[in-house]
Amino acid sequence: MKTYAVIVAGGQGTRMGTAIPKQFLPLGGRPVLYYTIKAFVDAVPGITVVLVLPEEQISYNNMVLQHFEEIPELIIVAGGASRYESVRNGLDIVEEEDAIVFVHDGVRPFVSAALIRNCMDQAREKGSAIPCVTVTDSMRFCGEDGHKAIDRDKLRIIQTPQTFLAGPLLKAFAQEYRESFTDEASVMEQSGGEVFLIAGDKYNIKITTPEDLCIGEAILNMTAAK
């Protein structure tokens, strides 16, 4: 079965404060989008790896491709204007609808072999897996009427590699798009699709910030020195 991980990294590094994109920081001595194309590369042996880019952005990949040792295939294709158009973008790249797609945030780099390994083998099974981490803080919906506290063991946070069957999910990213679509689960389920969720990964964190780099930092030193 043919697989693809559609990797979207379309960050300008603005919550950074820096000039480079949040994508191509250094972590480790690499940028943060090599160790995320390397989670898949080397979890799926013979995956198509789909990058999109800003347009502007596409030169910087050079920087990252010149860290690995054996160069992996890499489809790189422009983004769009939101990340609804740039994951469609990147689905114009597949072709068959058996085929299982992985959609994934460009700066999760420490995203597991096994997390990815589980995904690929649900969205076989079921045709979707949306990967999720529960809630361990205290939480409160904010309203015009004040807040409230809600029940934490209820909400889920969610993550990605998004993964699904490839023909559900071309049809879904056939519709037009809406202001609701956070996400590919929040298209699918437009589309009348179900979304099924997996167990998720606490240290599958999203790098958005300077803070997030230090604790992006830790988690290489700590699986380094396993």
Contents of the next structure:
2 protein chains.
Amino acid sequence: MKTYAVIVAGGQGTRMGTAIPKQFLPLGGRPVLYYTIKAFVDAVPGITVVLVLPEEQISYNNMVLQHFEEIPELIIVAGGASRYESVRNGLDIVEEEDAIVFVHDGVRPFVSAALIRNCMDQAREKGSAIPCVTVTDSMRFCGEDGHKAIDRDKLRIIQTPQTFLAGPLLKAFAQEYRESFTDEASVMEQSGGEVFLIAGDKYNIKITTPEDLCIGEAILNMTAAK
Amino acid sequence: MKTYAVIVAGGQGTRMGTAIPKQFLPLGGRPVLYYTIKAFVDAVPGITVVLVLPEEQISYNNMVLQHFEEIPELIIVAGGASRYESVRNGLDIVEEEDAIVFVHDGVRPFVSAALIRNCMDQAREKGSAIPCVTVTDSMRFCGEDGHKAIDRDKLRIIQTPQTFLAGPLLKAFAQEYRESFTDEASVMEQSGGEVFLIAGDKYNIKITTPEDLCIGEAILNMTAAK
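Mind giving me the form predicted in complex with another copy of the chain, seeing as the form predicted alone was just shown?
Next comes the full complex, this chain leading.
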């Protein structure tokens, strides 16, 4: 069965205060995106990686590829104005309706092989796998009439790779864009598909600030020590 | 004006898989609680620290105190069966109605002096300050009829120190315990008090797993480098 990892890397690095977009910043001496791509290539032999980059960043890609001993099968696609559009551009590469498609944030380099494989297995069986983790802090909901406590046991933090059987996913992405499309699960639901959660991993974090890079180095050392 | 930091350290270390409770585990060679206590002592000169510990852990306290060059003013109180009860036991020490009381998790050692002082200023002015941060991941709400996307822009992650003017706080803690009391803000609201949010700090994390300790070391180095 054909598998695709659509890795979406749209960040400009503005919150980082750096000229280099965050997905190319070095983590343990290699760009963040190197780890993200390698996670999928190692976990799923034969996977096709579709890397969606802002047009002006496509030339940065050699910074990533030079770190691979064996260059992976990689297709680079220009991103769009929104995440929805970027993912849709990536999905243009997918033809087989029975393929499994992972849609993953480029700035989540610590996704484990176990999580990738669990997502693949569940998406094969049920059509989708949306990784999530429970909430350990108290939470509040801010509505129009002020804020109130919300039961954290009923909340889940959603991660990626959001994983789907290709057929229904391609159909969902043929819809017109809506503001409520914050992730692929919400796109899928809007087209009538059901989405199924799966246990994610607390350390599958997004790197979005310089401090996250420091924390990322710690996670990298932790993972390497295992 | 009198100030109190009620630091609640109830953990047993079971999730840590260690015999030593998590609040006493070493971070950069010193117990987690050392940093937590020091943060308040350094930020608010003259503060009284009320450390609430499970009865069987009170003897561990020398592990913490030996790291201080100057021993802070510290009152140790035995905890109760719930967080509510533990905080109430700590509040027994507070007598002045116009004092400012910080209630803080023992396992949040990275609370900054700026956050502590901002909380103090707001609690003086408005009666309360509940630190919170915005949510950067997609979120879902799991109800009885399945799960659905929830607008993350309307959610806040609540941290500590939850900070209050003593009078209304003591009155709120004179109520009978309810299951809905998940934090001090919820206790306060139940007694008719309004609570006011304030911007928290993303790195004011809780240390609850061995991996958090690794991340904690990174945050510690980051903070030391500033």
